[in-house]
Every structure is written in structure tokens, then in C-alpha cells.
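In the block that follows, a single chain appears as C-alpha cells, in the form predicted on its own.
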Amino acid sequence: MIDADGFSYRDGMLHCGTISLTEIAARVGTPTYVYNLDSVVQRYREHVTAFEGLRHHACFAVKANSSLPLLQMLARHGAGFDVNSRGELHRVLRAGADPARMTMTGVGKSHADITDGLDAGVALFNAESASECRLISDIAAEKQMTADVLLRLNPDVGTDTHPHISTGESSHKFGMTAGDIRSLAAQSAWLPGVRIRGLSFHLGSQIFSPEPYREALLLLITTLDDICGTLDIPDPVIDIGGGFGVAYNDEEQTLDLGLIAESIRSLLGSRAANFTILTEPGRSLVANAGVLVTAVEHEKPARDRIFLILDAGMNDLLRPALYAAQHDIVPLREPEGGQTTVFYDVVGPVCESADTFARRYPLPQLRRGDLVALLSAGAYGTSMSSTYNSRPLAAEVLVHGNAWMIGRERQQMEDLFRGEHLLTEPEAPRD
């Protein structure tokens, strides 16, 4: 079973929509990773209508996946965007987004980060210290403007989720709690760059219940209430932020919206129309959009296994090796009945043992050269990618329609170099 958006057998071989990944393959090499835009477009639709009768406006998270044609398509139907970095911010400024529908996250955010905010206009600033405060209010003042912010919460939230990807609870780095808040509301005065907007919070990744969302929210609302007091906020802003699980295998059921919109309503009551809404969804708009395509390297025997290697590596797909993340594997070429089963430990090629994408998992019997595909891969897999043991970063293609798109080229190996230089002074003498 093939639990991806928009990828399916066709004759026999493995589509995304109408196009062949194995003709993919072969124009553009592997590894090489390919997003359905079709399919995010129909996700990021979904999302809107959960929050419908709501005031509410989606800022897609930059960091789950920085594609600029993708991030282009999203801004085309009306996304917002959530940056986590001036780089994010140039980028999604490359791709025609509008910084009125930006928010700017961080928890450390620099002088840089803030004057590039400031200076493309982003709407809001998720501040996450009072510190932060300051300099943002000084980076303002001096540029004679007025900084939008929004004061992060950490709501001491615990979530059934992977520790790597939890973000709400006190030992985390996120966010302020709701009495530093309440401080900082008060002497607000001494902020003269900003102007306090609302509160946020993010309660981290994968989180398939809405009751975290709802225990924080009834937090949020209390301290945002205590502050309102002191301050003036006529058209106050609620963030809460993204994390919404998504389905990467039958076990798992994707997070119902509509509950959390719900909660919104319940606990806002008749004030809800008073609010604006701030959604973050990253991961449930394109995970399933995406798959790594990859060739099998080697078959090799050990003692009481069989290793398939394959030619993507960890420094492609983080994901398994940091958090211990799975991903389910096909071949590109439909396995026939009758076939032998093969229970392998996938890996990668890269001088690790945390290389590895699966163990005992059941596939055909694969040869060298055979293509197959790591599906639900298109969250924190490129933006995630790095160049370790120099090796150059998978080619990006996008599939949209009947057509398809490199959207970024394999990097070539001068591009490993580009930037370094050698010594210029020649060696010292040896004694």
C-alpha cells in the first residue's frame, strides 16, 4: 500500500500524478527528491476550511520545506509564511511572497534577522524574550518604525510526541511563561519600537490530539485577557503555532482541524469575532507530498542479515537517524505476485551506523541499480540536507499537472569547493 499524496502504480511503475518517477530517474539521476504541488495545494485548501468562520490566515513554516517553486505555488493561493531566519525570509521573498502575510520565529533571532524583518515589512514578530524585546524595539526606534509582536507563550504543555520535536513544555527554550508575560505587558512603555500585537505559542511537532492545543489555548486566553488590561490591543492576534500530526504509516490518523477550530470557537465565545487566527502547518502540508527517489548501490550478506544499500545517505534524509523516524519504502517497479521477500536493513552509504533507514524491512528482492522510493518525504528532508562526507545535495523536482520541473539542480562537485581557498603561503619547514 502506497500512503503518499498523489503517488500510485501505473503500469506497473511508480507515478506521482501522471508522471513516471522512473523517467525522472533517468533524466535527472538519483538520489532526487519529488513533490506533488497539486497535492500541497489541496492540503493547504483543507487546512484554510477547517478555521472557516474564523478570522484566521495560514503562515506556511518555511523550515519544513524551502523549495522555491513550492513556496511560490503556495503564495500564488494566498499562503502566508513563517520564517525562521533572514535566509528563509530572502527566500520566500525570491519565490513573490508578500511580508504582509509574514511572521518572523526564533528564539534567537539577530541584530541581522531583525533588521531584515523591519525592512521587507513583516507583519509580525514572535518575540520569545524580553531581551529580544528590547532589541527589537531599539533595532525599530532607530529606523523610526514600529515593530508588530507577538509574545511567545510557553504554556508547560506535554506532548505524546518525540522530545527532539516538542517545544511547549518549561525546559524547552521556546517562549516565556505567562507571569514573565504579564511583566513585560507592564513595562511596555519602555519599548517605544514595538507594539504588542497578541500572543503565540508552538507546542512542537506530530501531535495527533487536540487537547494540547486546547489546554494551551485556555492559558493563552487568560494571560492575553491579564495583559489587555494594561494594554491597548483593539484587534488582538492568537497564534497557536503548528505541529499537526500527520499519517506516515496505517497506525497513525491525521489530526482532525476542525476540533482545535472548535475549541477556538468554545473558548473565544461570542468574541471570536474580535480575533485573528495565526495557523503554522509546515509538516501536514507536504509530508505525504513528497518521496526520495533512490538506486540500490549494493546487496550484501552478513551473518544474520542482508544490508541494501542504497545510494541516498543520511546526509540526504535526516529524519530516521536523528529522531528515529520512519518512512516506508517501495520499489519504483511494482512487485508482482509470487515474488520472494526479503527482510533487509536499508542503509545509506555515509561512514555512520545511524545511516540507516529501516531494519528488517520487507521488500522484493532487489539488485544493484534497482530504483526505489522513500515515501511521506517531503518535510525537514532537503531542509534538513547537508554536504557531509562532501556529498553534493539530491536534485529537487516538482511535479505539477501533467508536467514536471527541476527545481533545484544536483549539486556539481565544484560546488562543494565553491567559497574555500587554499593556503597562499607555502608550507613551513618540517623539523
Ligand code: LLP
The other form holds:
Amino acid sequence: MIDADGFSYRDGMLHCGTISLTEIAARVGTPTYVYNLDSVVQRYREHVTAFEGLRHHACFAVKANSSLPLLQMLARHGAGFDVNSRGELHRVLRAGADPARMTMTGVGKSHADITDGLDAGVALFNAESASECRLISDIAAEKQMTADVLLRLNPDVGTDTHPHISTGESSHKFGMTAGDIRSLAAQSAWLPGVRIRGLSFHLGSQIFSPEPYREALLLLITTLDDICGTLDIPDPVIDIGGGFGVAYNDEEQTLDLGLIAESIRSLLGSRAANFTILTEPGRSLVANAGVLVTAVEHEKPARDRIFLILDAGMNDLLRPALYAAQHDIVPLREPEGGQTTVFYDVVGPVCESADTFARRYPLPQLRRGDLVALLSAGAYGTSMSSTYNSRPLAAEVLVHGNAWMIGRERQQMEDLFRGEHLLTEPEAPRD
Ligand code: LLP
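Instead of the form predicted on its own shown above, give the structure for the form predicted together with the ligand, please.
Full assembly next; the chain just shown is listed first.
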């Protein structure tokens, strides 16, 4: 996965474009996430190009990577955003994004989420239940506003992704059945604060086949045609979510978005021009644009294996522990021919055996202080990180052209206790 998104060895050291990752580590410390903004922009452009000919807008799924300068860069290139909470909304607003190009999704939107979304002028709410539609309507009506809403369809379509990140089956909490959508549309006169603008779905993440999209689209279009019988929807919107599979290693093959665009064209036929198509790509724009630079703390031989203990742990990059995800690992110093290969169990310092990045992973012999990069860490890396074991959040660096900047400072010790209180009553006397 090196090369494709701007990471490559130059003069024997791993670089992001022209910037040495070793130099970044020397200045900022480790663990540090490094994102290549040029690659993010390129992926965004490719995404938009794949849907050319359709009236299409891409709304980047902020949950995949919520680094402010990265969001800013996407906004500057015309991207819209899909926000899943008021926190994500305020982040993208801070990054200068246009609310008129935003969708707000989420299966449990709170009163505060909806209120902030309406106040900011978010273009569309993806509503996931009748209860939520009522809440949106009530809040909007009270403000004498009308909220534009897409109803999220649960198409009961399976995908062959990890069960934790599959979302389009009837056993999942997301969306509504076609039947529920039809009855909700029929009763929408009781929702004075809501204007139904179309339908949406999101099938899951890391999907490599266009087939589930086609199947879900078929049901979405039929359902939309049904509700158009009862409602007047002059400029209908179809939102197909995200989930577009990304290759994390040389065996996987990135999903061809052209095939999905083709399904949309063929299923809508001559009516295609009447529809606005939204996509919510997350991972596909950022996964391979980011790496996590980390240092070796210890090399620890055990009975039947050798552990390589890094200074990054599952709190920094949760995906291997949560989804058994595999991220390639490369040393920052390019391996020389003839060096012996050691098969390491690569682990973090957190007190859990799940804190394991790879088992029996071939690397050159490494020592304390040597640097390695965990690749394809740009999606759901920092955005899912935590301070578990009271470990400060990692720093984030962004590379753009021949320059780099710190997007987020490493957390300091005092940041870990901010907002916490100690006991205030005097210590009780001990007997
Ligand atoms: N739209 C909605 C409504 C979503 O729930 C998601 C992701 C996306 C768009 C973007 O999906 P993407 O294009 O990134 O696949 N933490 C997991 C992935 C969880 C995805 C949650 N929803 C991981 O690290 O693999």
C-alpha cells in the first residue's frame, strides 16, 4: 500500500510526498498520525468523477476522519459533509463548511442534535424512525421552520463485510422497512414541520461488490415511486450512503464506483436527470491517505514468539482489536537486501491482550527507538481513539505539497484531567 497515496521510500527513509516521516517524528514525537492532504483531494476528485453525468453531490462522512484541516481542505474543494452528531456538525462548521451541503444522519438523534442542525441550516436530515420524524417535525414547527428530510430505508440487504460494520439488514437498528416508510409518508400530513424530499440507505462499510447497492437501489426506487403517489416530491433525492470498499493490502481490490454509478443510471433510465444523487463516502477518501507513526518501546522474546512492543496501542488505533482489521506495518528505515527477517507479534502497551496489531509479522530486526508506520490508518483511526489507560491522544500532522503542519497537538498530562474534580470534603479521621 506504500506509493499509491504518496507514501514511499526516498533515500532509504519513508516519506509522505517529499516530507520525511522520521523528521516529523523527531519534531512532534510518537505516536503521531500523518495525513496526506493531496491524496485526500485526489480521492475526492476521483469519487466525484465516477458519478459524472448524474446530478451528484458527495458528503464526506465526518466520522471517518474529523481532523479540522482535513475537513477544511475538503470543504475548499466543494465537498459536502455527512454529520452524525452535533459534535461533528460544530466541527465542520468550524472548518468553514457550508451547511447547505450537509446531511445529518444517526439512529438516535437527540433534541439537541436536531436543534443545532436546524439552527445551522443543515440541508437534509436522514430520519431513521417515525419517532424521530415526529421529533424533527415538533422542533422545526416550534421554530416555524420546515425540515427537509430523507427517510432512511432498511432494505434488508446483506453484505459480506465484518458483522460489526454491516448496517442494512433487518436485524440492524438502522432505518425503516419499505412498509414503514409507506405508512409514514401516508401520515405525513401529521408532520407539519417536515418536508419529505426522498429516501436514503447505508448498507455498511468496506463493501467490495456493487451487487448489494443495486439490490437496495431497486427497492429504494420502488418505494420512492410508491410514496410519490401520495406526496408531491418535485426534486427527489436518493442518498446511497457510503461503504465503498478500500484495499488495505495488495490482495484486496478497491470497489469500482463506476459500477455503482452505472446501476443508478440503468435503474433510473431516462428519469435519471430528475433525481439528485447523494453519496456519503468516508473510508474511501481517507483510509490510505493516513499512517500512524510509532516507535518501538521494547523487543521482548517470549517462549514461542518475539513481541515487538510499540508506543501506539489499541487506544490510538482500535480497528485491529475491534474488527481483527489488518494494517500493513513498515519500518521507516527501508529494509536492506540481505537483512534477516524476524516474525514479530506486534503489540501496543495497553493492558489487554486484544492490543495486538499483527501476529507473526515479517519485519527486519528492530530495536528500541526504531520507528515504524502502521499503514492505511487514515479512516477510523483518530476518530475512534480514546485515552484508555490514561494515555494522551496522539498528535496529528498534515502534509500538503512540500509543507507540513500540526493539525492537533499531542494531549498533555493536564488535558487528561481537565474538567475533573477531587473530593472537596476534608479527609475523615481514621480510627
Ligand atoms: N454514512 C453513514 C450513515 C454511515 O454510518 C457511515 C459509516 C458512512 C456513511 C461512511 O462509511 P464508509 O464510506 O466510511 O465505509 N469504524 C468502522 C467503520 C464504521 C462505519 C460506520 N458508518 C471501521 O473502522 O471499519
